[in-house]
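Next comes just one chain, in structure tokens: the form predicted on its own.
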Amino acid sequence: MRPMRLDRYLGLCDLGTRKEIKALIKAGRIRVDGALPRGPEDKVEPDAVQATLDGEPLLFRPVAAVLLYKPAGYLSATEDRGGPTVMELLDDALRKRAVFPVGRLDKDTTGVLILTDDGEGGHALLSPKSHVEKAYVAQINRRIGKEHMDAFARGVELSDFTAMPALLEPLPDRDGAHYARVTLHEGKFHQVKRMFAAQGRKVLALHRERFGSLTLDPGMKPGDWRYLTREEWSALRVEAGLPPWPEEV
């Protein structure tokens, strides 16, 4: 990894804003390798160094990605007037990292939503042509047929577009109510709802299991959520056919 300048360096250990950093370093509140810097300006090797904030260590994350739990209620956005955005779910560090969410999920629909600042990966993961699946859960009104799943094999013409051959699953009903397991390989406005209505049926409600390689931690809950690790985050760059990690960083 090529050298940097500290305050950019310190950016990437979510310390805040460069203001906010050189503030810190003329406080003297950050130590390089135990001595104290120069200044803003100094270069570092990130691989190769250990800085810390009033002596406690601090983690050097060179790209942000995160995997959040999304609930209900809350929109895909950074900023919208329309209500609560995902945004609002994480804490300061991550939203000065200005991560955004890889994709939208409906305001009512929940389960796994990335958020990463890797703009390059971001893409590519919700590009059709990388072929990153998508595994949804929807409640319907009624249950599908051979006829449904063939239809969605393939690919169901909607008004503005044919989407893209999907994988349908009949799932066990439960409590009364019906299930189906969708697995697509792109994500446009409503896409699955779509689908489900060009076949007569109605999605009462819907939850994205999986993206990619990546699922829920069992435990968690609506509106939690944890950093991915840098190998996670690897593998699914690479599903995407990108390298594992950023060349730039």
Second form
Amino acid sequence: MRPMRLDRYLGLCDLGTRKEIKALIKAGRIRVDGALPRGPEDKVEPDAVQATLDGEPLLFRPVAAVLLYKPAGYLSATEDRGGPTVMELLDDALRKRAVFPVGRLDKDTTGVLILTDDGEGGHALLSPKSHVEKAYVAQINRRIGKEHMDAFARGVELSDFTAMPALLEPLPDRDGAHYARVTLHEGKFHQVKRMFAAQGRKVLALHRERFGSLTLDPGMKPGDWRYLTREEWSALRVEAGLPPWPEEV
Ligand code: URA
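Beyond the form predicted on its own, can we have the form predicted in complex with uracil?
To see the whole picture, the full complex is given below, headed by that same chain.
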């Protein structure tokens, strides 16, 4: 990675705004490889330095990408448009970084939601051209049969477009309720619900269990989130047809 200004580097260690960072440097609380920096405009080699705040090593995170277990009742948006948004579930450092949700899940949908400040990666994952797989488990009002599986495999016709072929698999009933898994390569508004509706089925609950190679961790609960590792984010970027890591961060 190319050399960058110290204040930018420290911003990517989630130390706050340029003003806050300048004050920390001035107060002598920051060291770079053990030495006091001259000022915010010092140049650092991001891959080769270790900065500290009050002696505590800082974690340099050039890209923020997060896996959130979206609970029901939250909007997949950055601004409040009539309800709590998923941003409220994150912390201040992530909100300051201006992460955005990669696609929308409906307010009542639960499961895997990715948020990132990597605009290139996020937008590529959203692009209909990238065809990244998304898998959903739907609770439906009535069982499905072979005719529905065939219809999904052919591509369900909706009022404004024909969905791309999708895999529909019946799942075992639980407590008298009926379930099916749908695996799609696109993500239009209300798509899963509309595909079922076109086949005479109503979705009673919807959960996204996978986005590309990414699933929830065992033990994660609704509202939990964690940073993706560099490897996980790189794998998703590659699935979306991009190089593993952004050139400019
Ligand atoms: N399809 C839907 O209908 N809703 C979602 O939230 C996601 C996919």
